[in-house]
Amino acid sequence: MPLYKAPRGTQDILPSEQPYWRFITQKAEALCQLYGYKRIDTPVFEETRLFSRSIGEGTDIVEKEMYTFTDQGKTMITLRPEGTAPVCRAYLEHGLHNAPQPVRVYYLTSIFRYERPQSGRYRQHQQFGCEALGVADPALDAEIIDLVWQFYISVGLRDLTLHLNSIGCPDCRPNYLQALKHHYSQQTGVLCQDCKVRLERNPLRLLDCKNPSCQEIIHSAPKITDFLCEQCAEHFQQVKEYLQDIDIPFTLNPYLVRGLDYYARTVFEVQPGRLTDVGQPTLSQQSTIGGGGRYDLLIEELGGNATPAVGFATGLERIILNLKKQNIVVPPIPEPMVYVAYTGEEGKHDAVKIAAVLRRAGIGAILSMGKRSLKAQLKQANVLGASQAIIIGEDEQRRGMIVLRDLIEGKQREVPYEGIAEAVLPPIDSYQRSAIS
């Protein structure tokens, strides 16, 4: 047994898994470029009060899931449990309100939450997210939803369902919360312990409960869309119309609220559906693969001026899980094409030089290491997936020549030492073609 293991709820992403990660991150970056979103990176930790203020004191994330500690400067610090609040902090700190609005940014980053580990859910996981700040236009809601939808399509996922709702604003939500509290007050005997607390502290979070005993109560609760003010109802109607304009299918879900307190108006989630192919397994409904919404009040809550904004985040581990369940094959990461083999100590010196020449010419090369027979070296070249091998033998050295062997066809020829880079043509990396083709 190994002396040390990765902490519970984390994972090592081994080289064999990297093709999935490269595939989906390059798809994400290519789409962001198409939509005009630019990358932003924020610190892996922030002051705790940023998250307790933005996410909400009554949420599971703040009360149960944050990794919080006091640093040596006596400051309460929290590992990033979500990506939106740090982007808003950066927007305020760096005066991005002076830039052309909306400010469109994306991130690929680690998220930390102390959750019960299960399939597709880790205590450290990776997220791809986009935020658009500074404009209240419902067309921007549709753009964000379109971006994440096209991302899922581009990686090959199918049978997905987009759940859509509006949770109103501070003007219309109080009337709904009053009706919601009245509904739940008649059911206190069957509420889970968490929901009994939520009923008093944060009633909207009642609709986010995953406890089976509370599901029936949720489905008979009043619908928030029946309580929307005129402005929120009009905004939501326009979002739906824009989605229809661009052929994005959606399902209205009046009980969708998301798990963060900063949302207002539009909220949405994308969930894996059931596969229809005969003999294929049914995908789990447990894991939402992505979601987001509008958070027009968050930046003001953090001390800035009233600034409308909308965004989404999607977990990469859950995407990979669904790619595997749907038997979607991703392109392999190209291997270095040339294996440099040698005989004798003088041959090794030349091998070191030739490997360096090839790499500096942009040609991937693997240099044989240790003292092994030429047969063993060429066997390793095949195992590593090299398409060509350079063999530096004593006889060829004396004549200033090198053997270039095609490992696929089994043919070989001699080439001059000085012209080796020109003799080896680099392969075309499929990733250099359009990442969204």
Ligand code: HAM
Second form
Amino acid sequence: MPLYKAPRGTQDILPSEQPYWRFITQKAEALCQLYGYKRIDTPVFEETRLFSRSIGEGTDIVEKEMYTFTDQGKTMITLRPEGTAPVCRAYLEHGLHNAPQPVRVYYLTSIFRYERPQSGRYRQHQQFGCEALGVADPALDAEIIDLVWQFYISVGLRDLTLHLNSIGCPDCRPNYLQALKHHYSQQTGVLCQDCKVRLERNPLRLLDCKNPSCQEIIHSAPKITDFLCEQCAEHFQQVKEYLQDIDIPFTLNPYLVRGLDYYARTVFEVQPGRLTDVGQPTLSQQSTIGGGGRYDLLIEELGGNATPAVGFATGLERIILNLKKQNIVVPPIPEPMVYVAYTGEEGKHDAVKIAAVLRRAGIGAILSMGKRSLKAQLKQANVLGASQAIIIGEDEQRRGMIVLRDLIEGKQREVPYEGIAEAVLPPIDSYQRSAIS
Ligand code: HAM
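Please give the corresponding structure for the form predicted together with this ligand, as opposed to the form predicted on its own shown earlier.
Below: every chain and molecule of the assembly, starting with the one above.
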């Protein structure tokens, strides 16, 4: 047993796993460029009150899941449990309302939540998120949804379902909450313990209960979409029309609510798997690969002027889990193609120089280390996937020559020491190779 292990709910991403990460992050960044979203990085931690204010006091994240501590200066600090509030804070702090609106940004970042770890649920996970701030246009909701949907398509994921809903605004939601409370208050006997608390503190969260005994109550509950005010109904209608314009398939789910309190109007989540029972879509927390929506009141809540905004975030570990489930092969990360082997101490000096010459010419080179037989060195070159080996032997060295061996064809030839970089095949990134073939 090793003496130390990674903390529960965290994982090491070893080199063998990196091709997945490189593949999906490159796809994400390429898409963001295509849609005009620019990268933003915010600190790993923020003042706790930023999160409790924005995510909501009655949410699981704020109540049970934040990594919070008091620093030496007696400030309450929390490791980022989501990416939207920090972006809003940065928008306000840097006066980004003066930039052309909407301000379109994206992040690829670590998120920390003290959750019960299981497959697809970690205490530290990575999110790719996009936020578009400063515009209320429903076409922006459609753009955000389109972006995340195209992201899943671009990495090759199939059989996904996009759940879509509107949860109204502070004008129309109170009427709905009243109807919801009425519905639930007639069935308190069968409610789970958590829902009894939700009924009092945060009734919209009732719809998020995963407890089997509460499912029937959810599915007979009044639908929020029947309570939307004229403006919210019109906004929702337009979002749906724009999505239809660009052929994004969505499933209306009037019971979809999100785990954060800052949303108003449009909300959505993407689940792996096609729906079999469209009438009663169910959502499971660990499998949701992405979600988001409008948060038109959040920036005002944080002290700014009224600033509508919309965004999404998607969990990268869950995407990789689904890529593996769907047997999707990702391109390998290019390896240095030349292995530099040698015999004797003088040979080693030349090997060190040649490896440097190659690298400076942009050719990846791995230098053999220590004192090993040529056979052992060439075996390692094969294991590392090098396509060529340079062998610096004493005989050839005396003649100013070195051996260049093609490890794929098994053929070798002598080439002059000077001009070795030209003799080595031009480097082709295997990414380029996979794009060509
Ligand atoms: P969220 O739904 O809490 O939304 O998280 C977004 C995604 O992060 C989830 O759909 C899931 O894929 C992944 N995720 C969440 N928790 C975990 C976990 N413990 N382990 C692994 N993956 C996880 C937000 O965070 C919002 N800030 C999204 C947003 C952006 N809304 C508007 N803009």
